[in-house]
Amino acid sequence: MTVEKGATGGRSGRGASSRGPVSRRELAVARVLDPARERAETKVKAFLDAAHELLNGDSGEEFTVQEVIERSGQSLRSFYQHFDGKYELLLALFEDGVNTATRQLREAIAEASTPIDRLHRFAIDYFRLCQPPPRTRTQKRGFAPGFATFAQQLLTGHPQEASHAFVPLTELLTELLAAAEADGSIRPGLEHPRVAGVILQAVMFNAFAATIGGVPVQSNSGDPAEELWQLLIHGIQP
């Protein structure tokens, strides 16, 4: 959803040698379009914020477009100018959550000193991000509880869209795997993007469905995130 600004500056600089100076007409159009883009970004943010709040509410993913419109303070016409419907809104919100989670993880792993420690920190913190928070705690921007069902539908019914949505996380984890291989912490010759996808899916769905095995999210018998990490790391270590 990021809006790139300063396009006219790029044309009058590097692009000037191939196209010549920017015309006054182009500059005039740019002055009209830029504020429109800013207004569009403001409206889109209002819709995403409203959907995020509703997704974290009691209705979860069952909220309606009308509820989004009412909570955002925008119009129905404005909504359909930006989204084809609820599915596209959820997809945009999911991508927004992935981008936010990736930034948080990059900050977290920067504190680790070795490649294997950074890989470990990624797996543990990603598990925590994917866990449904207690209803008493307000969920910050990121993976909302209602994303569990949506993520399953996305991965099974729309694999290409899912692949696109997860690109930031996949790229970050691929970087970590490459660094861990370079210093001998994991087995050489692994196909890092494929391994990254397996790890992301394993962590996400174990965090989302922590009670499938009869073990509560907060278990006294051990840390489920660390237990999953042990399973994963033994599969890729030398």
The other form holds:
Number of protein chains: 2
Amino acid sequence: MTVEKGATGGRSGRGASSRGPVSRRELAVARVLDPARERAETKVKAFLDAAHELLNGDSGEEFTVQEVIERSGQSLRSFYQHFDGKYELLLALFEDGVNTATRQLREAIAEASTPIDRLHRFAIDYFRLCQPPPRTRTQKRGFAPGFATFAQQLLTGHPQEASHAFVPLTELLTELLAAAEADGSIRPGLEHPRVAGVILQAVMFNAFAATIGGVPVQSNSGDPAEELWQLLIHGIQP
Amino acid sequence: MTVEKGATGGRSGRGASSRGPVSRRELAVARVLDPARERAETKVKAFLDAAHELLNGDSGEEFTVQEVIERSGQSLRSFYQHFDGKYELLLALFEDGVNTATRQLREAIAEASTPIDRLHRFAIDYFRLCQPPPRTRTQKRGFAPGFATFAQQLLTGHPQEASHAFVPLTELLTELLAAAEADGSIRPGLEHPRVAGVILQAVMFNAFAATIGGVPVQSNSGDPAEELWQLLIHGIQP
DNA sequence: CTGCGGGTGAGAATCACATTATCGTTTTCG
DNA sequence: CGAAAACGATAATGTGATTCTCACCCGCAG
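Can I have the other form now, the form predicted together with the DNA, not the form predicted alone?
The next block holds the full complex; its first chain is the one shown before.
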């Protein structure tokens, strides 16, 4: 029962024991626990991978538990052994997505030199990540289309879990905002965490969905991400 | 089959025949059609009312088709006679909500005198409308909690229908933006429809959901609506 | 009057999914 | 080794939405 929650992501490397147990007693415990953990993580990974493939797979939309177990070669029994239900699977998937995205964004912003440039880079790349992959192979594993719905459900229905899942992203963005403020390139006195939330939300849903204001032939100036960014920094005033 | 789509709202008065048929033939047709139409609209209204009550009713969340027909005193058969399915019902409900909201917002902004004030008023009041009613009676019929999810599904899954449903709101806001631009109180050269979409989206989801960036004790400066508005006009730059 | 067709109510039937339960079998661990 | 846990396969249950069946009622053309 406790396994599922703890195993929601196998991300931080496989070496759960790598951070050195302190006593022989703990070592012994670890020796017996680790194989079990490893097995569990393998299975969990199988499920997550299968689900992930299904999400940006053919239909590009939702998936059933059946499909997941078929594609993963595991059994239904096993699935419910590891996850409290479909919801938990989605949550785990989502966490993974957020973590991956955060990592990629950290890389991306490393290329920029000034705080404001890093903010800019963050916004633009985050927008891209949130956009449904343009129908090519080897997609970079951003959020998939199905995630939009889930993210929304999470935000409206479980604010607790939602903000928790977003922590990596908000932390990163909050850092960037703080740096920019210290640098004098953004207005002081903003509540960075809150502003970070607003920005993330705005960018994400703008990328996910076609904007509410119709879907013209995107004829104009072009890059929607850039436009949104301009709006975010300058506001609508002159 | 065509009835449902056309009857999604009984708003524009009941007098469908008031615009005078031209020939006796048409009159005859109307004589037989009108009662039918009237009956249909009555029924549709019954369903919509029931659904609406359920939405901000006790549980405040989702509802089943069963519940709708029980509360409306109609039959399941009849339900599917008038609506293509639950989805259509939700859509109709949503359209109604948008229309009502638009009407209320028009009233609200009438109290402001300058274009920029009207924009401000719009943003603030729209935010309020989108917020789940604070547990009091006589709520003003904004969007209910369940709408958040639906709005999102609509936006991500059916951009077409979504932007159509939002038309009244985007039109209003676009007008306001244009007026403000003409007035010189906002930056020129913005694509108003698109900006309107962004604003609506940002405000709506910020009001609907707790913001991504945690839910602190909202201790700070206070009014979240006002804060968001400040962010929208000034951006994050100094 | 009379029977016919469309709209209707009541409810059973069907479908799609998620979630649980059952039952041998295998693996693991003390 | 023997009990406990995990597993696979598969059937069962439960909840909703959607569809189907049957009988009825009502206006009207013959």
